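Here we start with a single chain on its own, the form predicted on its own, put down as structure tokens.
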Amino acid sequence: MIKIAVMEGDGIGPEIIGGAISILESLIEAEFLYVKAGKRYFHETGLPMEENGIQKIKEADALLKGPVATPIRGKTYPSVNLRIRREFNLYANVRPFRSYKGISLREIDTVIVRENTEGLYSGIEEVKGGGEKAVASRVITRDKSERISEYAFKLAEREGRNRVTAIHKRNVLKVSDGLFLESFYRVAEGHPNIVADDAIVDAAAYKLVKVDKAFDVMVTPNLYGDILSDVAAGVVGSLGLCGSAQIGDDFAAFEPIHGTAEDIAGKGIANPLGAVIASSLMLIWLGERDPLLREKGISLRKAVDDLVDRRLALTPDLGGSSTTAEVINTLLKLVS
């Protein structure tokens, strides 16, 4: 039986994630390991984690997480999604995008890989000249970077995808963007039926919003792929229309791309799509062992699909008002 870690998260976490796994019980069977962690958590008992959280996880298949917050004011700890990518080594941060008519601003199909391990987000910080001058180094390497170029590459000649284009700023950035778009190119030459190209980040950001699938499939450093994602979103309609996959050699960790929405936290109206969706992505992981599972996150994310294009139920973030609530039934009946 597939076990499958679940981390509920904070503000909407628990809503759209106990949705989700509602779904996941109508298509598999499987145990669900549940993992405490994030700021609730860390207000009752002082810890970011549960003591024997990294040990549950590793028990499982694969993890499905919501969104888990780090406080920026007052006290605060090292972040939980950071500890889980170097734990688990999760270097493919792989985020699909697609549009649909009537809420997306532009027809958009895309899928950002963004190296997940490096960059900007290595957590390399100091505090210089007694409090005066703060420093973070951005680390670029070359095995990373092709490691996450032949990660694109073998996506898009697994999906059927014919381009991926490298972000990049290295008109400034001419030594760390520098090496990364070199390792690119050389990866590329191992894949000669993909075309290869390259974009400007902030040229690419503007092409996001203006351009009808301007790109296919886009590999960036981390921080470029944190920041296009959201652009990304927005074209799409709402970052409630979008999961994400964080892959490793081994192991894998799914989660909706937005953040805990405190604001509506308890109201019955989260979206759950992108914890859906993201669901999916984990169905079509683990189907790399078992058929069956591929085919049931396939059917899963068509069923999302025709249910945002027929507009069957959507939340107040797409224009509708529909509860989370009455979104997952619609969904179950769609997946029966």
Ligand code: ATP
The other form holds:
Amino acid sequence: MIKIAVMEGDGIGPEIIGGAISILESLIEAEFLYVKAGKRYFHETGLPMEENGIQKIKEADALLKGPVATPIRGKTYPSVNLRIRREFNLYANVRPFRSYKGISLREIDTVIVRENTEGLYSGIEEVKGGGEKAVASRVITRDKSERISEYAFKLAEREGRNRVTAIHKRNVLKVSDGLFLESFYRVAEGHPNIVADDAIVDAAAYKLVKVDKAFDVMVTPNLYGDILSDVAAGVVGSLGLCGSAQIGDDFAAFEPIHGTAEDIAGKGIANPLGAVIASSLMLIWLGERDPLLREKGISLRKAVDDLVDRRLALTPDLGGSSTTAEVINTLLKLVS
Ligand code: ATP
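We have the form predicted on its own; now please give the form predicted in complex with ligand ATP.
Following is the full complex, with the preceding chain placed first.
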């Protein structure tokens, strides 16, 4: 039986992950291994994650997680998200964005593939000049740039997409983004059936908002992908409508792209569809070992799209008045 580690996270995490789990339970036979982590757990125990948390996740086939807070002020702790990313070497952050009539700003059908392990997130920061100067190192390596480019081209081939665009700022960061682009075009040579081109990050942000279907697959260094993902989510119409996959060679973690949304936590109105889309991405990924799971993942995504396109049950972030539970119940009827 498939084993899925589940980290509910903070804020609206338990509500939306709870909804996603009811959908999964209706679709597949799986064992769910709950892992406690985050702000609430830290306040109760002084630990950011339960002690055998990583071990539990290692026993599972994949991880489904909600947003886990890392407080910026006050008592804080090392990021659980970063720990998982590093522990399982989840190098590809993959986020598909698809538009809905009457909800989205414009048409979009784009996958952002973001390098997840280096760039400005390399963790190398130092204070110099007695506190007067702070320096962060942005690390770009050929190895990791080629690995993420290869992932993007393979994804395009697998999904029947025909263009991969590398995002950069080479006009300023000549050496580091130069290396990223050089690596990208080298990998592109091995994929002659896919069109390879590139765009400067600021122009790409403008084009995402201004032009219908501006991009197909985008491959980016770490920070650009982070920011462009939120731009794309804005174009889709809500952070609550987008899911993501963080993928490594042997393991992957799936989560909605939004944060803890403390402003609406506990009110029963959070949009659970980002978490459901993350679950469908998980089933599709697990489908590499069992094609039936892939089929279920694809039909789950279709059910989400159908629900939103036909406005069967929408939470307030999408202009509706349905509760989280009503959205999940409607979806359960669609998938059964
Ligand atoms: P964090 O600090 O954890 O990133 P945040 O509140 O800064 O949290 P988000 O949690 O992503 O950032 O929320 C941004 C806004 O979007 C908030 O107003 C929040 O209520 C709304 N939002 C985010 N996710 C959802 C959702 N699933 N359903 C409805 N609204 C959402």
